[in-house]
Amino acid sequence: MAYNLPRDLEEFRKYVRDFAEEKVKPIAYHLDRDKVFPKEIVKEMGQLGLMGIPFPEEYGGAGLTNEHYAIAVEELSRVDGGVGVILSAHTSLGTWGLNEFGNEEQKQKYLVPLLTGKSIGGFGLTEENAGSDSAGTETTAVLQGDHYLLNGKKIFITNAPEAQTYLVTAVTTPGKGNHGISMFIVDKDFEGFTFSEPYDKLGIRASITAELHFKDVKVPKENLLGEEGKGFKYAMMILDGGRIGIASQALGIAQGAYESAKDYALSRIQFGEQIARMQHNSFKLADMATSIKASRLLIYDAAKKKDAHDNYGMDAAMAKMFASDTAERITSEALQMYGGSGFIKGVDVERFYRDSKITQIYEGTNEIMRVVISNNILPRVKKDKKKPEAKKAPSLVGDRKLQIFKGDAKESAKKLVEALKAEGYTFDKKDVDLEGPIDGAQRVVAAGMGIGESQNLELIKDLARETGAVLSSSRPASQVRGYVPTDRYIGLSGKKFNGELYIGVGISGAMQHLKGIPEAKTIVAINNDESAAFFNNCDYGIVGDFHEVVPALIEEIKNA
């Protein structure tokens, strides 16, 4: 490949760099600090034609190449990795599949607004039990006449909930593994399609990320993308292109950190000389420059192959793996070169350092990249044609009774209390301190985001008092809503409850929360969403509105 880019590509680089320097860089600190999604910046990107770079002009695209696209992501990420990945996820994940597999009607309805910047695209693949193993998809789509009924949840979705259009994978034919997964175009406005609170992330904080929740979402039959059963294949092809975008993001972050560190090292005088001239620092800068150039060549090579419609999957994996490992190393060394100054908020290398880590993780971890590469360079091993039966992911809380009560709230509450009494539970101890320690407590009532505003917490406290329990919550309910202090939430990085009775109200049952209660003797879940994961991980559950269920449960406990 050429070592010097054609003039048009370098002119395009300047075009994007000028925009990034003028519009993004001055506010990058505030976007990061306040985790603000830059709506106006994205709007301007649409007006400049950046939201449709490698797509046909007939649909509103810029008609340029994937090299142009890689350069755009690189230059935006050079000043803010979060803004860079907004463009990357929109283009590679949320839009490319529509252009590649969509029919004319779908392109006119959904692709045109995406390419012109009137809407943003997202991609729903990852689930709690389908991360690196994407074939483990549990979201389902059942054909019912003129529509599919979509149920399930997707996690870690970039651009959600700001995106308007999402490409979502779901199982349409159970038991067929990869070949039973299809892909759908899902509009943000479809009834039953909701979102979690956005995550509070370590880095790329200008990029918004949330969960997609589907409860009996009617997806029109015409929104099936391509052919039924081809969704997994499409997703893997989409990810191949997405890796060029993430590699470009990593490259931009590394470039920004390198330039910052070099400028600082030239201005910093110690022992009578610029620290950049000290051999160990000059060698570090030399290694940075070399790794950055190598990353750039790998990325542009993969982009050229994609434009030429060559097989580029391995090349994209190499570029993503090498560039993201490079970014993580360079940002660390750049911060080290700054010394204590680099550890202070507001200094760009501190932000670059945090932004770099995710590039080694999403759109295929670098461990998976090595699997992709090794599968391409090693002879294929003949496999037994008989496929092993798909195994359901093991429960994080062990085997549970899974007795779920639905219908009338009073009747459900009565059945639950009867079941608890049959297990030997009594409800005569009412003097437990709600704010008592979680560690060592025998009973706990935990509130989730599903209870809504803080005033609703009083009802949950009443339930805790009647149950003789201490009060806790899920992590988001503590950190976002402030239901309980952050040293009292239950979950992966919080408290672990190993007492007798756990009651969770308005908690979805995410993996992170379940890891805090595997030792609980009895788990009770109360949620109005019948598809909530908690109902697959509890002893007893009540499906219903907590405003009705909790008062009925309190009354039954009093009677008991």
Given for the second form:
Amino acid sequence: MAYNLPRDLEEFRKYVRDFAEEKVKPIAYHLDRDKVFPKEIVKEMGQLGLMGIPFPEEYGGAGLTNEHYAIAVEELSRVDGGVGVILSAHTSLGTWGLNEFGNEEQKQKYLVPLLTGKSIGGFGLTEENAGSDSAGTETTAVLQGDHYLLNGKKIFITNAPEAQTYLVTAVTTPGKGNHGISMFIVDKDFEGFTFSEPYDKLGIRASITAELHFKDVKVPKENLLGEEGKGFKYAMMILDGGRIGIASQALGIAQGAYESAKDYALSRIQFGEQIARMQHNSFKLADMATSIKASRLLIYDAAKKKDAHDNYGMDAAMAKMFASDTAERITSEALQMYGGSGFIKGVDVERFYRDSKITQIYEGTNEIMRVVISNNILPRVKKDKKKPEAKKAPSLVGDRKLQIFKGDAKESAKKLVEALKAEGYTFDKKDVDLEGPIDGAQRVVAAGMGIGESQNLELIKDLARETGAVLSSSRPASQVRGYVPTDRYIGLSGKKFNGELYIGVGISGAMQHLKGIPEAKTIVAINNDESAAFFNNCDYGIVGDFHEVVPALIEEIKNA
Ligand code: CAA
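Show the form predicted together with ligand CAA, please, the one above being the form predicted alone.
Shown next: the complete complex, the earlier chain at its head.
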């Protein structure tokens, strides 16, 4: 073992390693290939006491330390980085805050099922305009009698939608910067709480990641975590611990790749000798072993400090930054050592290589880790109190009219067509080829995931025919659902629409899609979710179920 641990920790390592080798490793390829969230594995982890490692036994936890926790994440990630982060996000992000800031009632209700593995935890901080700048939260929670009304959207949320409870930040007092942000316990079953389709990711594909959508979600007042206005501080403290988890995940991935490459290099004979003995490879292995050991020391040191209730935020950031940079480098070198064989699906270094990248990005990019470290080592500068509030991010589609119609679908459709006619649009070109080129098209009707099953596309096609438009879609609707061929979707990585009229149906208005239409003369959004970002980035919008809105619109266009 590369680090002298007390016997109980080594025994614990063996306990987790045996489980990982026996249960996770044999299915890791399949979990990755098919992006399967391993429900059975998570259930077994609960039964083994792994879902509540560093938490009190009185609430169903294992009563162990953060070093135990780090070892568990490391050992799982040594065979599958996706499974490792399920445990890390559950423990550090979704659970620790409840144990630390929750009251007795909240602990009994939410913490006990989390620690005993009956439910999974998630954490909702990141938003489209609040990534590294996490104080830029736009989700709001307005107190109304006995509940807060939660509205907004969180993105890139690990364990969503499998998690049952989420610790979510929202602005409760606008204008107070980070002091106006509070944290809430939000149950998956609360009305108005929905999820996006899970993302299709480069790596850690056994872990599931989706958006959280809140539309007038009534969060009971008693689900406020700790004190109002302290949510940002809690989030920062939660992330300090989370970074130990991600560092451990990176360490496990690096360890797995190193062991695999070493075994391969010992078995591979070229020029009559084991390639492991060739100096360029033996030196590489020596460097790998050294960096892995250094990562391990940094991680265990941060975990020990956390256990001792010392300040450990900087140590966790150093560990996360160093271990993740190490993982990215080592997995690349391990694949290189395999040569062409490492580039083939099913060889574990190929997966480790993809899994490693995210560890440099999430729970604070490594650039942010340097901000955290330098903030700790340099004398603190008092922030200028007069500094103006951060400005809202400018619209990606320029200044738009933002005329939104809601209520009766027929009325809304009528108002939209009148507005378009007033702008000079006519609807007499019915012979446009739906599959004609997007480049150079004057009108486009695009479908998003919000239209649901593929048979609903017929309605969207009818609208395109009536409008004299070609058919397109958002990226996920093309790549995941296959509504249109993958060379026809609009967005950052797809086609750009520069014509006159764009109508998007069931599209949320993610930044990646909006980047495909800034040059469109008129943008129309149709969505049943009033909080969809598209409504802040369009000329005209209709809030309503597309099953009602689209036929009404077709009717109005025919009459026009
Ligand atoms: N502990 C306690 N309080 C802290 C703190 C900490 N670690 N860090 C900051 N604070 C407090 C400060 O003392 C300050 O308090 P006052 O306002 O009372 O003075 C307040 O928080 C604001 O601090 P800063 O001025 O330093 O905050 P900032 O707005 O400049 O941001 C930052 C600091 C380090 C850049 C922070 O925004 C940050 O960590 N950004 C990265 C966000 C991040 O890690 N996101 C990850 C999302 S979760 C995820 O990725 C999960 C996953 O998928 C698995």
